[in-house]
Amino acid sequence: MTEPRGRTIIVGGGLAGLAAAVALVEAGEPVELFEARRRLGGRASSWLDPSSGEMIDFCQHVGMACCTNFADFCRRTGLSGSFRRASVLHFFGPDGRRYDLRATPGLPAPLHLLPSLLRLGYLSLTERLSAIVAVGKLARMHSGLDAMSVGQWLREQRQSPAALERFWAPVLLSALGETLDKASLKYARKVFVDGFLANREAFQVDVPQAPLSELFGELVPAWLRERGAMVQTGLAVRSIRRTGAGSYELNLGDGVTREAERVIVALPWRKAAEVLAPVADAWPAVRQWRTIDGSPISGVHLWFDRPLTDLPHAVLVGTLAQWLFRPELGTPQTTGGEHYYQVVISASYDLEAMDKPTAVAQIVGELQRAFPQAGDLHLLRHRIVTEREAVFSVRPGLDVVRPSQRSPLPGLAIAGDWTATGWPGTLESAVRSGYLAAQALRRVEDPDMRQLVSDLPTARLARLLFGL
C-alpha cells in the first residue's frame, strides 16, 4: 500500500507534531499525521479517574506570557479561552508564610518585580540583595554560558545554601526541569532574562482550565480535520528510509508502508533516533541523539476530604513539593465530596529514591504547614505519576547535540522540544520546533517564509542595563 505523493506526513502527535501540522495546513499544504497512541497530545495528556469520573492530567502543564509561539498556536486553534492568566504568583516559605510575586505598578522592567523580591522574608536581607546582584550579573553575561552548570556558577558568586534552595531552585527547577548542578548556565540566564527581566508581563503564568486531553487530544485534532488534514491514531511508524526515487518509505509493520516526498519526524529523541536509524549513514548526527539525557517530572495527585486552599496555585519553597495546583474539575457534589489537588515536582530524583508512602506523607505534611487553616485534613487517596524522561536534560554542552529542524536530507525535517530551539523543554520549545520544521519544508517553495512570531518586546531600561 503506497501513499500518493504530495502529502506531507508528520510522525508523532505531540505538541510539536500538532504545531507543524497547524502551520502546514494554514499554508494550504495537505497533511497526514500519524500517532502511535490512541490519543494525541503526547506528554500533555490525561487519564479518566474511575472514582470521580473526571479527566485528570498526568502532569500539570503551564505556559508563561513570554511563550509567544505557544500563545500563537492557541490563538490559531481556538484554545486561548481555555487558559487562565495568573498575574500574581503565590510563594510559601518554609515557615508557611505567603509571599506574592507581582509587578509593581509604575515600575518598568526589569525593576517591576524588585519590591516583591525584597520582601521575601524566608531569606535574610543580605541573601536577597546578593541574589538580586547575581541576577543582574547573569543578565549581563553574553559568552561562556554553556561551559558550566548554574549551580557551579552560583557557588562562585558565593550564593548561600539557603539562597540556592529558596531563591534559585524554586525558579529554575520548574522552568528547566533539571537541578542546579546539572542545568547549563546558558538556559538559566534565558529563564531570568526572558521570563523576569525583559518585559513586565513575561513572568505571568497561563494555566489550562480544561483537561489536556480535551485541548490537545480532541479540540486541536478536530480543528485540523475541519481543514482537510488526515489524523491517524493508533498507527506507529517503525522506521523511515529513503527510496531510490528520493522519496521516503515509512514502515508501519506487517508489510504495510507509506511513501511521501516530505516527512516531519516529531518524536522524542530516543524514538526519533530509532525510527531514523535507516538514514543514519547519510545523517550521522542521528546516532548522537541517544546520548541526550532525560530528566524526570512527577505529578502527585491527592484527594482530600476537605478543601486545602482556594488558591489556584502555590509555589512551595524549600520542600519536596514544588508547585501545587487546584484544577477546576467539578463541584464537590459531582466528585463525591472529594477535593482534588496536584503537586508537581520537576527533576524528581529525590522523590524517585523514596518509598511512596514516605513521600506522600512528607508532601501532605508540607501542605498542612503551608495551609494550617485547612485543619486536620484526611487524605482519601493518592496517585504518583512519574515520567522518567519527561524533558531532555539541559546540561552544559548539549547544544552541540541538539539538531536543527532542517535535516541534510531533502524533504525531511524533525520537530520536538529537544531540537535546536534555544529553549529548554517547554510548551514553547515544542511549538517553536513544529513551526520551524514546517518552515524548513515550506522554504523550498517560499524562501522568505517565516513561521515564528516575535518575542515580547524588551523594555528600554532592560536593554540599557543588560545589553539585551
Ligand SMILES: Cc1cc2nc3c(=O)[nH]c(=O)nc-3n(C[C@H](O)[C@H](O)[C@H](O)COP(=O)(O)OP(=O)(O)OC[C@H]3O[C@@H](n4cnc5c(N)ncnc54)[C@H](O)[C@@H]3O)c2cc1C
Given for the second form:
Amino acid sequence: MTEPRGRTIIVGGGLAGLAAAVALVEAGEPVELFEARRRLGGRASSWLDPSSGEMIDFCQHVGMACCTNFADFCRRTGLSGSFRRASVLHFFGPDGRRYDLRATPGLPAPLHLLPSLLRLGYLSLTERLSAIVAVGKLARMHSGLDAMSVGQWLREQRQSPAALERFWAPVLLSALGETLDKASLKYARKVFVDGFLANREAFQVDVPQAPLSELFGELVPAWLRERGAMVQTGLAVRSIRRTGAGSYELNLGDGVTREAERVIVALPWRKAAEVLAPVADAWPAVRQWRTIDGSPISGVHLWFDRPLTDLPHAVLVGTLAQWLFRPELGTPQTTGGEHYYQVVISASYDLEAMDKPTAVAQIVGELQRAFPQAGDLHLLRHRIVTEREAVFSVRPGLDVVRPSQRSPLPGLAIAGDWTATGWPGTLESAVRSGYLAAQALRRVEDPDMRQLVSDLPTARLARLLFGL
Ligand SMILES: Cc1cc2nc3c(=O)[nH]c(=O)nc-3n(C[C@H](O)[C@H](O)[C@H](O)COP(=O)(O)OP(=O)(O)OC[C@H]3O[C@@H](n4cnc5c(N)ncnc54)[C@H](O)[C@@H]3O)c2cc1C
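Starting from the form predicted on its own, produce the coordinates for the form predicted in complex with the ligand.
What follows is the entire complex, opening with the chain shown before.
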C-alpha cells in the first residue's frame, strides 16, 4: 500500500518522535506515528503500582528553566500547567545541615548564586573559592574541551576530593547522567554556562505534577489525534529499506509493510542502527551508532509508614542517594497509610554493583540522617528501577558520532536525544531533535515549520566576563 503523497511516518513515540509529530501537525502535514509499546512517552513513562493503584514514574524526570524547547513543547500541547517550578534548591550536606541554593535579589547573572555558594559549609572556604575560580575558568574556555573528561581537568585544577564529591558531582552527575571521570569537559561546561551562569532563572527546576504516562502517554497523543495525526501503539517497525522508486518500505512487527516518501526515525541509538541496517550501505554512519555507550539511572521507590519530609525535593550531597522527591500521589488515606518518596541516582554504577538490600538500607539510613525529625520511621516496601541505558554516555569525542537529524538520504530524517543537538541526553535534547528532524524533511526552509526556540537571554555581565 502506498501512502498518499505528503504523509510522514514517524517511528518511535518518545519525546523526540512526539516533538517531530507536533511540529509537522502544526505545519498542516499529515502524520502517522508507530510506537512499539502500548503507551507513548518512551523513557519518560510510568507503571501502575498494584498496591496503591497509582501510576508511578519509572524515574522522576525534571526539566530546568534553560530547557526552552521542552517548555515550548509543553506549552503547545497544553502541558505547561502540569509542572511546578522550584526556584530554590534544597541541598543537604554531609554535615547534616540544609543549604538553600537561590538567586540573590538584585545580583545579575553570573553573580546571582555566589552568596549561596559561599555559604556551603560542607566545603572549606579555600575549596569554595577554588571551585568558583574553576567554574569561571571553565566558562572562559572555548576550545579543546571535547578531548578530556571533566574529572581529569578538575584534578589538573587541583580541586580537592571533597570538592569533587560535594560540589562538582552533585551538579554534573544528575545533569549529564555520567560520572566526572567519564563525562566530557565540553558537556560539563555546557551545564555550568547554560544552567547556572548565563541567566538568573536557568538553574530553576520544573517538576511534573502528574505521572509522565498521563502527560506524554495520554494528553499529547490526544492532542495529536484531535489534529488528525494517526497514532499507532503496540506496533514496532522492524526494518526500513529504500525502494527503487526512492521511497521507503517499512517492515512492521505485524508482518505488514508500509511505504512512505518521508520517514523520521525517532529511536534510541542501538534500535535506530538495527532498524536502519538495510540503508547502511548508502549511509555508513549508521553502523557507528552501536558503539555509543549508555549510562544507567536508577529510581529507588520507597514507601514509609510516616512522612519523611514536607519538602518537595532535596539534593543529598556526598551520599549514594542523590535527589529525593516527594511526588504528590494520593493522600495516605487513599494509599493505605503509605508515604511515598523517590530517590534518583544518576550514573548509578555503584548502586548496580551493590547487593540490593544493603543499598536500600544505606539509602534509608542516609535519609534518616538528613531528616532526623522524621523520627523512627519504617520502610514498608520498596522497588528499585534501573534503566541501564537511560541516556547516552557523554564521553569525550562523542560529538563525532552523534549524527545530524538531516540524513544523506532524501526523505529520511532521524531524531532522538542522542542525535546532534549539542545537549546531553535530556527531554530538551529529545524535543530539539524532533523539531530539527521535522525541519530537515522540508526541501526548502519553511517559515511555518517549528524552528528551535531561542535559549534564555544571556546576561550582559556573563557575556562580558566569559565571552559568551
Ligand atoms: C531513568 C531515567 C531518568 C531520566 N531523567 C531525566 C530528567 O530528569 N530530565 C531529563 O531531561 N531527562 C531525563 N532522562 C532522559 C530522557 O528520558 C530522555 O532523554 C528522553 O525521554 C529520550 O526521548 P527519545 O524520544 O529520544 O527516546 P525514547 O524515549 O527512548 O523513545 C524511543 C521510543 O521508540 C520506541 N521504539 C523502540 N523500538 C521501536 C520500534 N522498532 N518501532 C517503533 N517504536 C520503537 C520506544 O518504545 C520508545 O517509546 C531520564 C531517562 C531515564 C531513563
